[in-house]
Structures are given as C-alpha cells and as structure tokens.
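Okay, so here's just one chain, in structure tokens, the form predicted on its own.
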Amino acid sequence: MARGKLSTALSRALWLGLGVLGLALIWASLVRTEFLPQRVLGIGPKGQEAFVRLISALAHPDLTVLPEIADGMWESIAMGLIGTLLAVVASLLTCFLAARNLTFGTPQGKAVYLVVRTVYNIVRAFPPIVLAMLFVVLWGVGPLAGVMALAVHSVGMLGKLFAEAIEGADPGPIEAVRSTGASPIQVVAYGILPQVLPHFVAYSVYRWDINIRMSIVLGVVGAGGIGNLLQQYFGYLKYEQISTTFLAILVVVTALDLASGWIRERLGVVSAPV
C-alpha cells in the first residue's frame, strides 16, 4: 500500500513537472518570437499605412501586368511539373527497394532497405529553400535551381508514400503470382502494379499540386517563377501589381487543388497524403 501511494505521489510529481516544463517553453518560444501583446498590437503609422495600401490596391489591381505575371506564372507550373516528373521517376526506380514485404526475405534485402529509407529521409529532412540555396550556386540564378531543388525533396516523400503503397498491397495477388514460379520483376509488374498505380499516380499529382506552391516560394532566393517576379514588386513596393499577382496566384493554386481532388476521387484515393 505505501510502495502504491509512493508511485501515485512520484507520478503526479512528474507530471506536475512536466507541466511547469512545458509552460516554461512556451513562454521561452513566446519570448524568442516576440509573440507579446505590445509587439502584436505596436503596429506603428508606416506600418498601418502600408498595409491599408496593400488591401486598397486588392480592390484595384493592374492588369497591364498580366502577360508578365502570366509568364511567371508558367515558369512556376513548369517547375513544378518537370520536378515532380523528375522525382516520379527517381521514386519508380527505388521504391520497391524500400518495401519491407519485398526485401526482408534476405540480410542482403534489409540492408538495401535501411540505405533506401535513408536516403528518402536525408533528402526530406531539407526544406526545398535551403536546397535551392545550394542549387544556385551550383547553377546560378533561374528555373534550374528551383527544378533540382524541388526534384531532390520530392523523392523523399514520393519515394517514402510509394513504398508505404506497395507495403500495404494485398498479399494474396502477390502471393499467387509468386506460386507460379513469376521472377520478381513479373511478381511486381502483375502482383503489385496493378494494385499500387492508382496511389502512385494520385500522390504524383498531389505531389506536383504541392510543388506549384513551394515554387512561389522559391523565387525569393533566385529560384525563379512567380516568387522572382513577386518578390520585385515588393522591393519596389508597387502595390497594385503586388495585388495582380496574388490573385493570379489564388486562381491557378484553387484550380490546380480542385483538379487534384478530382482526379484522386476518380482514382478512388480520396485522402490527401501528408
């Protein structure tokens, strides 16, 4: 009974503990980020001003600048599309490397499986901007950049949602095609295809869906797209094609995601990945 009181009494002493940890970090992080009420609430006139500029010119925007932004515009979605292309074949070629009901049958086919699976994780632990850092030095200012930097961190995720697919097949089409003596390529091409490609082909589309939006992103370290052309009308602050831009934006990404709906559902993959 004393040893039972003593373990409640410790118990609720580490989660107190715990407790007042946890206060503390969020008062640190609130501290860290100045997140404070006399910081949120200081805005000063310049600010105010700015901003109600912005809003006013959302009401006003200048189309003489569409067939730049328009262009722009493309250069992202090209971006986007050739990354993605890029990290769908890349992904192909080794997810089934990173399946464990395909490759734990061997110490051999374990050890390719941790390298694989870690590769996929290196590469996504890299946000796409500090990639594209990188790249444009490699490549200099432009699209390239962008390109390599959004191929590289698509295989992470690609490759990881790929593998998790053919991790999660049923065993049965697997199992028959096996006992029929098939080698693993024909194991993979009639038990495992037919039941992965719909996933493979509805994460690729959601994947580019993902990479239109990183590629804004990008264009404020050099990477090109609509995030250069965005990024010069704030330096210049030229409101009314700051505010042509972000509708132009708002279009293409609202399109683009109810087109990735679509073609999910038809697919029967409704879920998005994370």
Second form
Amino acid sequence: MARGKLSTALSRALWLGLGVLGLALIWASLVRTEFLPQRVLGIGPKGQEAFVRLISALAHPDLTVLPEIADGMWESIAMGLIGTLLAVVASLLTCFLAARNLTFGTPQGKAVYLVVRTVYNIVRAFPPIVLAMLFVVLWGVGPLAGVMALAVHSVGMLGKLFAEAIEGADPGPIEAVRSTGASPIQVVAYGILPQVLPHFVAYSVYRWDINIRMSIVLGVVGAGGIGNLLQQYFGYLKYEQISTTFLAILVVVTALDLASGWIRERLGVVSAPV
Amino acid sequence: MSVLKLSEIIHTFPDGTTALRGVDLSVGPGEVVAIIGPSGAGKSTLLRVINGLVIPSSGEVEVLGERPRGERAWRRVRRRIGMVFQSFNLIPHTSVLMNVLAGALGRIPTWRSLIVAFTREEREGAMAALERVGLGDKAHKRVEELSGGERQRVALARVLMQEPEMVLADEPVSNLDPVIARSVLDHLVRICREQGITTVMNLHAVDLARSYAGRIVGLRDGRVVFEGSPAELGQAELREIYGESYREVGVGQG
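We have the form predicted on its own; now please give the form predicted together with its partner chain.
Up next: the whole complex, starting with the chain shown before.
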C-alpha cells in the first residue's frame, strides 16, 4: 500500500512537472514568435494602407498580365508533373528493396532494406524549398532546379508509401503464386503488383497535387514557376498584378483538389496519407 | 512405392514455437489422404513442408522422386505440385482467366510472363480448366464478383492449369457453408481421382475426411497419432486426436 501511495505521488509530481514544462514551452514560443498583444494589434498606418490596397485590388485584377501568369502557372504545373514522374519512376524501381516482407529473408536483404529506407528518410527530411536553394546553385535559376527539388523530396515520400503498401499486401496470393513454382520476379509481378497498383496510382496522383502546390512556392528562391512572378510583382508592389496571381492560384488549386479527389475516389483510395 | 516420403520431420519457427515434432508419412501414387487434427496441431506447416514453402528444421523430404536442396530445386518441384488454400488466395483486382493463367507461371519464361504474353494454347488450356470446374462463363469476370464457392473453384482451375502430379489442399472448404463445401470437394476429389493425382488435404471436419479420403492421418501436437482407413477411425481414435472431450463437442461436427 505504501509503495502504491508513493508511486501515485511520484507520478502526480511527474505529470505536474511535465505540465509546467509544456506551459513554459508555449510561453517561450509566443515570445519568440512575437505573438504578443502589442504586436498582433499594433499594425502601423503604412501596413494598413498597403493591405487595404491589396484587398481592394482583388476586386479589379490586372487582366493584361494574364498571358504572363498563365505561362508561369503552366510552368508550375509542368514542374509538378515532371518532378512527380521522376519520383514515381525512382520509387517504383526501389520500393521493393524497402519492403520488409520482400527483403527480410536474408541478411543481405536486410542490409539493402536499411540502406534504401535510410536514403528515403534523408531526402524526405529536406523540404523542397531547401533542396531548391541547393539545386539553384547546381543548375542555376529556373524551373529545372525546382523539378529536381520536387523529384528528390518526393522519392522519399512515395518510396516509403509504396514500400508500406507492399508490406500491407495480403500474403495469401503471394504464397499461392509461389506455390506454382513461379520465380521471384513472377511472384512480384503476379502476387504483389495487382494488389498494390491502385494504391501506387492514388499516392502518385496525390503527390502530383501536392507538388504543384509546392512548385508555386519554389519560385521564391528562383526555382521557376508562378512563384517567380509573384515575387517580382511584390518587389514592385504591383497590387493589381499580385491580385491576378492570387486569383489564378485559387482557381488552379481548387481545380486540382477536385480533380485529384475525383481520381482517388474512382480508385477506391479516398484518404491518402501525406 | 511412394511419391511422398517424410522422415522425422521436426520444425520450429523462428519465434520458438514448435509445429512438428517428428513426423513420418508416406503417400503412394494416386492416393487421396486427409490430415485431421485440432487447430495448432501442425497441419498447415506439414503441408507446406511437402512443397518447400516451409523448410523444416530437420528431417528428410522426398517428393516426386526428388530431394530438393535450395530454393531453385524446390521451385522445379513446386511446379509439379498444385496447392489450394483456405482463403482461396486469388489475385485481387484481376480477371478470373488471369488467375487461372497464373497457374502456368512455373513453366513460362519470366520475360514472357512480365509482358503478359500467354500463348493461344495456354489461354485455351485456362478456358478448358474453367470449363472443368463449371465456370466457363465466368472467365472475364473480376474475382471480386464471385461467391466463395466460385472463388475456390477458380483456385482449383489454377491448380489444373499447373498440370500437377500432386495436389495439396490446406483447409480448402472451411470458409464455405456445408453444401458448397461438399460441391467443391466433389470437384477436387473427382478430378484428382480421374487423373490419378496424389492428393493430400487438411480438413477440419471429420465427416468430410471420412467421405472423401482413402486414408486418414490424425495429427496432434505435431505428431502423427493415427493413420488408417476411414473405417478404422472410431471414437477412441478421435479422442486420441482431439482429446478426451471430443465426444461432447464432436457430435455436431463428426
């Protein structure tokens, strides 16, 4: 009984300490991010004026720059497409080596699994915008740097999702194909691929959707796409043109959302993990 | 003469559970053997030892005149042994015909199967196999559209496509209702007897074992505790296999 009481008191103190620590972390973060009443409510007259001009410009966007914006938008969509395609191919070629149920038979297989999974984790850890900055150094300013950034980051994401789909495959059909005397490659092609293909397609479509959104941002670091234009317009405070860009982004992102949702629903994979 | 000879098979899984504790079994050509026993007796493991899906910790496997060593040798033997499963194990999202064609994978070059280039003879063979199990009209349906009994008959057609010398059936009808179960076993045993295919099947229902098998093997705790004809399988023997309480629980089943 005494021990029980002691441990209850101990765990209560522990929880109290954790609570205090949590509150302290939140407070320190509010201060660090300047989320303080005097800052949040203290918007200066210059800021107010600029914001009002920006908002009112939304009512009369400058449509003469529409061709320019359409071209930037097309560049973003193309970047998203090529970046995703490269990632899909690379993931398809490697995901089988990153699935436990296919590699854990031998020590060498385990080693390959660990290497591929580690590579996925490393490339996934860098957000595309960070990779884009790196690749602008390599390939110069322009969409190619953006494409490579999206591709590299997406391999980390898609490779992991593909591998997990393989690990989630029903072992029954795999065993059945094996029992016909099929070779390991035939087992993958006939026992596993039919099971995972709908997932692969759904994840890829979802990734393309995300990559187009990301490509909108990449222009800010010089990696091509509509973000480039947006940055230029902001540089010269061209409110009516900024407004046109905002509206264009809204339209494209909404259309994408609907399209990718529709495709995923038709594939029977409604919720896709990010 | 025997087409299957297991000697002193012992198998312990990596997690430490011992499924088989010294099994000897010999099956002659064309025999239809049923293995019965309580869940966890090692029936499924024993069946997989026969076609090398499980390599036993120790013991000798001689099957179809071979003593395979290594995966490549086992693959050549597996080609000659068909297998049906409790949960059918069909390939999802594909057609019935494609599932049957998969039975030929063992004798088709990998490159040709990768581009799904089956020959005219192979496609006709698959259709003929479907006809034999009474599913000729379902060839182009997706497996998801079929009932349980139909799915198991597709699995049977896949085995026929394989042109096997031996068939292993792991609880082939325990997911089916009693009437459908009998019709599936009718198909399986009739075909195997007609073609002289040696058959080893795990069955959980004693009455099915009695009516379809020529010989019954009782497994308990990884050991053979009974071996004989259906006529020799009496209450005493069943208690030996299933435990002392068999009579009470067994009335409905047996």
